[in-house]
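There is one chain below, alone, in structure tokens, taken in the form predicted on its own.
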Amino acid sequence: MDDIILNGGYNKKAILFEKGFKDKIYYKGKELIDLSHCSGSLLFGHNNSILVKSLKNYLNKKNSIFSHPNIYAVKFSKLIKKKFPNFKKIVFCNSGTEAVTKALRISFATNKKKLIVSVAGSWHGSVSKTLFYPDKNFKPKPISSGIEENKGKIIFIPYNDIPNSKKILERFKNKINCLIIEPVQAGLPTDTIGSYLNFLQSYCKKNKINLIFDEIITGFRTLEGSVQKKYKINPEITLLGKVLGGGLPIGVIGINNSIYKKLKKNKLKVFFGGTFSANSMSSLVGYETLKYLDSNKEILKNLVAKCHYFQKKLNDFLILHNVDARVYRFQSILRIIFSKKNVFNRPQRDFLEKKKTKKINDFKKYLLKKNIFYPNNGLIFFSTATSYKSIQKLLKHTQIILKKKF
């Protein structure tokens, strides 16, 4: 294979998928289970009949791009706007990472302060002001070269962590304009956030820091419609993505009315163009998505009840047989920690997981000559299409290869 591609996993060994349909993604004529639905995107499953509907609807009417406002994004606007009250304004972005620079750069417009904290464990896509790891002792550690002159305009505090993040945020917060964070970490997905968040809502308000709320994936995944809802908090910018897009890229801004009023008040001017946001095939899509989960309101949890389905079978598996595993679940977002001791944020993990490199490549491995897509990033997420069948496949070779590396 020519890996003339510099995008991240196209090399001589990457594996090219063909096509999709249902619970299973095709390469070479081999059939895999799929694990990852493209990164949570695909709730409904490859190839599924809202998807496909809306765009021979779309092709049908002799719908186009238009690069010009459409009755599209204005009729799917009112939708997102039922579901998320709380939003003053949406910007439509053409993706998550889109999402995040504007964000930010509405943030900076509104509050002069100059000072970024990420929730160490939160991932914010490819943008370069976020695009750090912290270190130990929670010092911003570049993940890409070219972003070296945002270092000293970021720094990081612990997730689910009120204490010392409570200590790291009073020495600086007088130069915090905002504070970023994926309520509901895909490194560690768990429920037991509530009282973080809370305090987090608190402090900010309190000292003026603007609070963007990551929800790309827990946005239209989570019963209540998104992790704000479940705990009753009300950030001054969301994001959304994934799910929202039906399959087609997206993303979403959202800002509640404190944001807006300072936009009107002070006349400022914040720039949000681009070729395709708020395009009229990505609107449709939406748009169907969302009604379509509106009107059926126990898909989410038949998805909710297969995920806790599998946890389950393959916690208990892993407990009686003393298997150093566990897996990890927010609802319908699974992950499998290799490690049976609890584990409370993303640097735990990674400290726990280091030494077993090997081991959880070799545990990928064997899954994919099972014929199941183990996804790079591991974190699982199964469709509705996903079937009990699948899972129980899934059960059988996670159990004797846990059991035999781990």
Ligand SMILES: Cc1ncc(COP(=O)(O)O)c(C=O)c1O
The other form holds:
Amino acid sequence: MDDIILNGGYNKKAILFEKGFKDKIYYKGKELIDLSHCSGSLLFGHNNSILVKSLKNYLNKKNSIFSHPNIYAVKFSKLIKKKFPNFKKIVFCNSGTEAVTKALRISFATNKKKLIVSVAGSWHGSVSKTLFYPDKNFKPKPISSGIEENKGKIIFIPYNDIPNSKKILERFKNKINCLIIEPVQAGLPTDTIGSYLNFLQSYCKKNKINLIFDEIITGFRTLEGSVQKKYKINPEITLLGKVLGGGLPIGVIGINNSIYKKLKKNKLKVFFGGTFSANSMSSLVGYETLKYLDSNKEILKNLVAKCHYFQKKLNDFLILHNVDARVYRFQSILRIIFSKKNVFNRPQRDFLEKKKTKKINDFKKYLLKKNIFYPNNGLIFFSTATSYKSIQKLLKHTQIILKKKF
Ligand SMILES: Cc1ncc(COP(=O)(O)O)c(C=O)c1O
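Since the one above is the form predicted on its own, can you give the form predicted together with the ligand too?
Expanding to the full complex; the earlier chain stays at the top.
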């Protein structure tokens, strides 16, 4: 293979996919069950009718993409606002990474303190300020070269652990600009998080820290629409992406009234521009996706039921056969953890899985041989196109290989 591409995943052994349809992806004539669905973006599956119809209609009207202010972005913004009434203003971006980058810019414009708090196990994309990982003493270690200038500007707190998070926050509270969190972590999806999120909200309010909810995965994948809605939290800044773009690239920042008032009162000029930000085509497809979701409430319920079915069937089997693995789930977000111990946070998960890298790789290779694509980062996303037939096949093969290896 021509190895000119440096992006993640493009190595000599990479499978180069050619096509996607419903819950399958294809390469070299092979058909695989897709457990990724474009990293969780394709809620309705590959080549779904919302995406296809809206683009076809649009292009057939001799229409095209344009970056200047357009009716599609305005229409879309109104629908997003309906779903998130706490958004005073919206910023359109092209990806989650861009949304995180610009959200931090807003946070630093409105709050003069310098430190970012990140929550161990949360992922916020390819952003230099957050590309750190806590070691076992919670010391931030860079996970990329070229980001050295951001050292010393980020600290970590443990996920879903009020006493230990509070201890760390207390030590730094006068220096903390913002706290960014993936409120339900796709790396360890559970729903026992409400009191932790409420603690963070009141702590941030009391200490003038901007609370940033990264709902790039959970937004519109959650029955209530978002995690903040489920737990009645009003973060200063919210990030959305993935599902919202309906299959086209997107990122959205929503700021609440308190941030907006600061921007206005101090006449702050934050730069938000970009060629494809608020472009007409992503806005159109995003709008049609939200509208469809809104008028078909059963869709998400059925998807969550499918995910629950898979989790229950596999966990029942794993318990019965004393296999060292469990399926974790938050609504439509699934993950297999390769340990039967109760795992509460990401560092603990990494510790328990550390010595199992070879077995986990064998697990992935086996599934691939059986024509199942299990994404390298372990995040499993079904879509509304995922059939029970595919789930039965997935169950059969995960049971065989997990029992054999774990
Ligand atoms: C929670 C979360 N935040 C941010 C990002 C970055 O988004 P993107 O890959 O669109 O840049 C991701 C991507 O997986 C994500 O899962």
